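What follows is a single chain, given as structure tokens, in the form predicted on its own.
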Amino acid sequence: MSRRRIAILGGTGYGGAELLRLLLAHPEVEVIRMTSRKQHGRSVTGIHRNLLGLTDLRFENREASMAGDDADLVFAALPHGTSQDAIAALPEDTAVVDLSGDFRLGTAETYEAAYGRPHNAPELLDQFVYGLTEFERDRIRRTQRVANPGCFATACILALMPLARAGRLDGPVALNGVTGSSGSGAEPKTTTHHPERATAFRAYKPLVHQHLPEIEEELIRGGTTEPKLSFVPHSAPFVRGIHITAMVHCSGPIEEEELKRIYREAYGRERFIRLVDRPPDVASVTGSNFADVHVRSAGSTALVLVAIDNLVKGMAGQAIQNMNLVLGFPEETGLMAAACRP
């Protein structure tokens, strides 16, 4: 059987690079196209030098309406606010996994409040299924369009959803997140420039991060009627990874054995979620599609710790999980590499 054909829109950033790295090792697909207006005609390996010897692709500058020609599925690895216009120009029957935030939220009003700009294609919002694979796989199998979650949102939802589904997410939740510099994208900025970042640790967007509304919306789908969340993300001096500390204040006592049972029932059969017996380390998931989860309790407080690679489980790896479901492959296909810890 011939391989399924994949196009990537906007392949110059870290998301596009990780998608291509993983897809080149996927046994069931071939990448036929990567697009970039600024890098048109340049070899892909001229930008992504880690892929030298693995691909002969060159960046193409195609109109969005033709970018998916001959492709079975299109990944949109474009910036927030740009992706919606490109996807709106694609034929209606094009299968799409969008890595931006443009189709994660339920309404144009929520999107504008989170991202500070109006939504240009609100008529398409209902076509997209939120792609937190472990909790939405049945809906993803039945759709052609997936909104891939944000990296912080992925880790936070993995931390909280088991409690939401068990009816124990009924009190205030304090979320603290730490991310590496790759979360800010490939374009150099003051906050990602190495001399500024290497010895710095700072909070940013406290209580107003754009991923908070998608976390709330997914938890409501999971059964929590009114999530009481506060979220403070932090920028740390490492490159890859996200670490989430979730302090959940339940309305009544929660024994540690009950807490562990809730998470075993939620994740015991999940291929990419590992319940670990000590606090997780981002180094143990770097380069992999695994999420490590650790839980403890004291009185009415449940502590949940989660570590993921922001570029894999938090972006490209989860996008491929979703692609696998849309195209009918086993969910783990092409994603079983271990972390690259030394």
Contents of the next structure:
Number of protein chains: 4
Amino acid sequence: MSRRRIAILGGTGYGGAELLRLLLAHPEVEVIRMTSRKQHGRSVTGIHRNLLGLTDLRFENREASMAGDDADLVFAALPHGTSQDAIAALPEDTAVVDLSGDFRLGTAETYEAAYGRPHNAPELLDQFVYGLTEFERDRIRRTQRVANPGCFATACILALMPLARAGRLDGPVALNGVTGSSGSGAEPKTTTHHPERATAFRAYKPLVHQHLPEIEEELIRGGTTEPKLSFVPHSAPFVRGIHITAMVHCSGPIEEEELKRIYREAYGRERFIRLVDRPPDVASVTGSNFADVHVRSAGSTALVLVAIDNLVKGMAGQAIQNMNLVLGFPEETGLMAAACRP
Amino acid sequence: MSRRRIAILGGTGYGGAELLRLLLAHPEVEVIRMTSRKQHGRSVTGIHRNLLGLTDLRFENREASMAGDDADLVFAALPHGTSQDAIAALPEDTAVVDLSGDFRLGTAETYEAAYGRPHNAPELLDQFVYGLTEFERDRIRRTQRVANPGCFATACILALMPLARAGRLDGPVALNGVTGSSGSGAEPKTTTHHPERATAFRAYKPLVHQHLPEIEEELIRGGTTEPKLSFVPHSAPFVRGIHITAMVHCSGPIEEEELKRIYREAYGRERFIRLVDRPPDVASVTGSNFADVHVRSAGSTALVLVAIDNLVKGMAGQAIQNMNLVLGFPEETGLMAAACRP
Amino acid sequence: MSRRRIAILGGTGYGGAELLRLLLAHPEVEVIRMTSRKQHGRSVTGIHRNLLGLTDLRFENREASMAGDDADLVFAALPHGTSQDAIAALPEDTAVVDLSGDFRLGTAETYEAAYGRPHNAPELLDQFVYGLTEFERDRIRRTQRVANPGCFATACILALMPLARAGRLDGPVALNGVTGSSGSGAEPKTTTHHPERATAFRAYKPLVHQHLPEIEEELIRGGTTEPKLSFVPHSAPFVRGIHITAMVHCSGPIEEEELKRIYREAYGRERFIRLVDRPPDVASVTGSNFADVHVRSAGSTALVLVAIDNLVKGMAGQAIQNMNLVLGFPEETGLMAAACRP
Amino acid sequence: MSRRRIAILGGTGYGGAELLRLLLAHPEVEVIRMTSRKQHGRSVTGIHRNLLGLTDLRFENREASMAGDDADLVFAALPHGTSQDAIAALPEDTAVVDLSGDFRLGTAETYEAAYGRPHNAPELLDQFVYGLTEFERDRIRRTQRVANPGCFATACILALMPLARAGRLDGPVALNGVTGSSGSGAEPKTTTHHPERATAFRAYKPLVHQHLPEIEEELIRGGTTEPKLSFVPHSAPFVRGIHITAMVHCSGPIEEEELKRIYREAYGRERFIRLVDRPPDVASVTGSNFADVHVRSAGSTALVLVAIDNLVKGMAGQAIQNMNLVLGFPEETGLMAAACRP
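Could the form predicted together with a further copy of the same chain be given as well, to go with the form predicted on its own?
Below is the entire complex, every chain and molecule, led by the chain shown above.
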């Protein structure tokens, strides 16, 4: 009955909150620490009121180098840019799952190009495995450090990787992404101000979203030489969920049966990927670690639809899936809760 | 590892869906049957798509008398009026938790007055204990048949019972209730048509809601002689949750300290009632079995605010809480999941 | 064809935006100026993008004393506290409709008690008429300065004034208010952060809201000696609209017919008050200047339900209704647009 | 002051409701009749409660041949399939704007292929002009009969026609459409049941939507020989609005400056098309007849984003725009109201 001990760096955002919510129901671990500079000393449930009655944790403000003391694994749920400094300060043998974008890309150059600033800890980049669990499972089992994918990236890669591996990702790909407001984080902004957002639907960062490079890198690892992706993310007035509509204009005709076979072979034995028989709905996955995937084709156009919860499979859930692998638990441990519906 | 066996009568509505969602995560039971006349033979996850990958059940259409065969306990999640016939057809020794309004009131007369039709099985009324768990726990442990309270009734009784027991419920009470759209059930209606409901807020059945009699009966069991309740329910554009604002005009001044003491004594040791230090929010309880309660006073007015999830503490969760008592499990078994937030 | 000229002080908030939207459709006036310190020089439609193609105005940053130059009437749509300074700086003969709370209360003492700070221009208080148009019409026609009521106050007074005038407001009154998120203004806050607000319902400032004093003052002007009001406002997850549920516990029985007669006499000839035959819905008034009112009774409890759009009848619409009176136009000019529905 | 007289056939749906709302504010016409078989005799405001106080109309049940008596123009706001019979019954010289899909396609064959049933009045097809006002203005001025475009079709054609006319629509086009729930009409359905829809986002009829043929026909009229369109519509949890994301994979590079010039030339003088400098938001057009359009390019991909209100520019507003042309009024008459925002 001795549970493994977990620390969460950056406990006030939605990533930290969701990690804690999920880990409170995980039978093999206990969260021993959540850090926050601002909320230092305050009870965690003062901020995350849904967790009242379930935890007595208080936010700690620890010196970076000691933030992981006594922990078997550290989740870094810190802002992009801050995370690399916090992780660099940890002892080298600390197991880490990083939820930020800091260690997802292969080189300091690609990082700087994508995020517009130099990387502070380029020497650590090689330690990290990209944590798209379904495709990097073996490498994750052998590492101590995982760079958890972005939420859009998770859904886009789940949509495209089977085609990439099958050698059919050989034409222009139109990627339409739609995200709920929780993807913008816990900090109030004009774009997530309820009077504005509740009736809004609009694109943002069209063709230039920062998740594109990690999608491309992973697809290249999957065997595609030069993915031709156009990605347009959109903001929708729901809270949780990401939906991807991928239209792949293949170089030649693609039969629906072939397409289904490719996806069945890729995902048929995956615990968290559900091949569904009609277009997936984010409402069927919110709160859960499931990804629902549906395919269609017409002529040489392959259509792949994916729905995930951005905070679970797109963030904290996949992070725990990766933690399970790093710590040697069955991959699905603590992650089998269904979405509430309605 | 031998789990107790559960049957759910009426599996296509929100009550049945939520029972199944919660019971799939319950460590001591397994659901062996869900019935549905209309969906007979269809897989349960064809309707409840959030549960894909978690169950292989198919809807069964069983003769009423055999609907509980092989089950240790039957949940009736049938429409008001239908439930009494289905339960009357079961063998007398079948343990039952009924989610409908059919067995909540004490006599056939009060039933007919509240629901506008005669009761078909008045001889069974005495078998049923009113399942407001926190106040009827001892009687529920000793029965095989529980009438699960209405969602509004649950929240109103949680709001008022401590005052009733303390003898302070002695003036007119203004009860304002607000419910999400899931309280109207799974059948599409004009009042829950998204284009209408998404921006709507309005009262309905003002001063005449059918939950009033069960609230009054329970408060009288609690010691109030003649509760003077005015209840106005409202429809709001959220999906899950009930919020009650109870303004009790006491016969004399009531200090906030006294009020807090009354509620602390009533709820301080309750696992699912959380006394919160600011007005509760339905968003902090949705998906969970928690009820958040907050009190204030000014002069002789006592204000009690309660938030619950109508489908969990107001329906399926409390039903399982009652099942746990009937079957002898710890009351909180399988019910400690937190609300997702955001 | 010479239109009267209007200036709006404080043009970036929802009050200013809504004034401009409505005044662009007003046949007798033109907006010659919107001021904003922060957005100085920027085009108004850069902020209020719904108005693109309808106006070429740019935000001006004018010295306070000259902000009303060349204008026949000035709307002050500034924050509480700021407004009094801006208005004090205007020439004495400038016609003003003030949307803030600064000039609504009768004395500097009541102002300080309600808002927690001394009034900077107490000598101006006497110039202002409280702008609840339906009840102060005659005084508004004869003044140059109107203090536009608060949004909750408007709905509460419309609910209670007929009873007050009829001498039946003689028992405790439970006022439940519900507001959409636009009532919190254009500035992002945690309570209006979409991920939090979209599923939220909760009370705030229970029993102590700052609109209570202006409601009480107006009811006293209406003839009630000592209104016994308990007011609990709530936040709901819609954008526009206020709903009031007023339960009046009268000293003696009140027949529904009497109640209806009282409201018919009060509102039967009012252009913007619609006595509706079932509980009103905020969705039927949003975007419009209408207030929908419905009454019921049971025993000695009178129930009054009111729905308005907080930004129109609760703010900019009523302000223009008052402007029409001050400038001598028919009261309904420019205000007869219906709510969009759905 | 003699207004032209308008009849609306089918007055209970959202099309009829929106026509009436807009026409009540139109200075040159009056609505003399709304028909409904089911609601015959009932007051129109009993159904469309937002219009209370603005009209005394009652629904009429007229024999089809006399439904247009005394009217200068008839709007048919009837279900697809029903409309053709109602229009065939009218005298030949009755001016008609039809909101259904019945007369949008050029031949009985294309109609049958798209709608899956034979056309009942193929001899009338030639009388109708396709009412995409901005591109068919001259023909509409000279006709008495207009087939009003579908809501998705309107937005897609506005997105693509400038490229088609410029000869740059020469590669595969990925059309992603997103619609609010009001697009499903006034009849409650499971897909628009609030508990399901409020948190839903999903594709439907992927690659096979019935609006595709009318889009293709109009683009071919615009000069494209064989448009290669893949269209995936999606349901989102807002009420009003359609958003189109069109990714055009051109045969060669397309500079952003060229793209902007093409759209400026097409729309620079259009009253209802607003070329906006950032991605458009449905919230900025809802309730209004405006279409907001934004373009970007990267390599050989042209991105066009369009937002309209499905019930206004996508239905009743464009229908009135067409009525204005048929009856000889300035095109924008009665249609310049701005969106409410927030």
